[in-house]
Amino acid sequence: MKTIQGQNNKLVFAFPDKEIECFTTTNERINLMLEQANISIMGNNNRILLYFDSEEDAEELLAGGGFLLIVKGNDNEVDMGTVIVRSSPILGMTGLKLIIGQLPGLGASVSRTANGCRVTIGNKVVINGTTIYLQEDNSRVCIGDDSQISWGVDIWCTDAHTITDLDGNPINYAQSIEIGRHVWIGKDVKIGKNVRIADNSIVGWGSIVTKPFDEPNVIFAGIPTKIVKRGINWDRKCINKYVKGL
């Protein structure tokens, strides 16, 4: 169920042949999708742009139960390309939870907002079970085209609480998380603030990534994460199909 509060917010669905401004459209199918969608926008001047190849793809994402979008604050932007979001209770796939500002379920006494944040997700990104969370003003998350994200994955561009030096000065500001093109993030990976992962790389199961890596075509793994193999690339096909050229 959608919740929209505030002024001058904009939600646009972009298709190959048209763009639809969702808050003013008379398209009955789009309006029904919105009523079924888990989208909450609370604040002013927020801009959400979602790309789809077809109205059927939009309906699958918004009414399928695997997509949650919460934006609480002002002047935030979300630009999401043609993603594939999967959810499966059997495997624990939870789809995509994209949250700026307020984490759900914290209670009425906790109110958090984030302003001026930006989330960019490229085209042909497959997401199976991921929470993307931004809480600090002017922070950003970028995920490149053709990436694949497994389930149990947390991408948090914040520590949620403040760490200070002994004079009380904050020392753990979050600026950005940058995930390159064609990056495969394995199951149960945790990615923290101010991380960068270069193109054509793999992050192994259960890894915790807490620093930037600029070298492409590598496998990262471990706690903390380190490079364990260089000179690699990857393909979505299983090995049986890949070796047979299928």
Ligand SMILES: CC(C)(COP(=O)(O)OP(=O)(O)OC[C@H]1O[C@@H](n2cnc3c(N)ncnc32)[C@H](O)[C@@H]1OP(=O)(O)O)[C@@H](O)C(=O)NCCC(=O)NCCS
Contents of the next structure:
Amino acid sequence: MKTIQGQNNKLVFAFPDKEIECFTTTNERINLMLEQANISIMGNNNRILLYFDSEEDAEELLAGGGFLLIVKGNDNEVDMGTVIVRSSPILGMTGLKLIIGQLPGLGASVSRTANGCRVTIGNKVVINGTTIYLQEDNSRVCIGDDSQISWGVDIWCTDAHTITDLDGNPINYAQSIEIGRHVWIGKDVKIGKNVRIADNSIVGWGSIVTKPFDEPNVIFAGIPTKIVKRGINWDRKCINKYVKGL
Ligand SMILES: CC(C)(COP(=O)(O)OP(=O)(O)OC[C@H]1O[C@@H](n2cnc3c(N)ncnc32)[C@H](O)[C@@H]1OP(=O)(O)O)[C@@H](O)C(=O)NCCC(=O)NCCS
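I've shown you the form predicted on its own. Could you give me the structure of the form predicted in complex with this ligand?
Starting with the chain above, the whole complex follows.
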């Protein structure tokens, strides 16, 4: 672990048969994983719950180098299901960066925190190279079960800077990003604040999604994203295998 600072923080690994409270465990295997993991928690009352099917899966995620978790602020919650993070330098994949509060590399003079945020990621979500970033208090990101997120993807529940009207009132608050169940986000997609994507949908590569879409089973594409096809579904297998029923 990189940094743990503050009080009443909780980091729990949940397995099918047990839950391990990471800050007090004497389990040597888990402690070794934690030493190798890129996890930083700075602040108070943050609660991080990561589900794994097995200790091997936990090892693969935490010691594999493709996972970064930073939580800077108070009263934040992360619930992450049995996510498969792929990280291969050959394919230029970068794993999962999940950041609440402060993006790395902002410089020593910049300090940002976010409080009361919640990130929920479902089960069997495949993530190749994605940055999920929350910067504003009480904002939410939710990704449904069985979704698939390609690489070069940004899911930013913030613009990072303030836009105001001419009286100086902020106009670009972030509230939430909700990605439904079984949604496929293509390569190099950017998803901004206050977006909803309904179940069984696809976002075509290179698209920028800027607003909520509530219709399920559609393909979105373009900048800004629009519905380009309705009445579709998708399967994780490549077509060769799909048609042979493999
Ligand atoms: C969206 C996608 C899946 C194509 O689906 P499809 O059902 O074959 O769609 P089509 O090619 O028939 O395109 C439908 C329309 O959307 C447009 N379109 C498709 N993808 C688009 C994109 N990424 N941006 C803008 N427009 C796009 C097409 O030009 C077409 O427009 P038209 O109706 O005006 O002719 C494909 O374009 C795509 O993004 N593939 C990459 C997926 C990926 O990122 N894989 C990485 C592994 S996770």
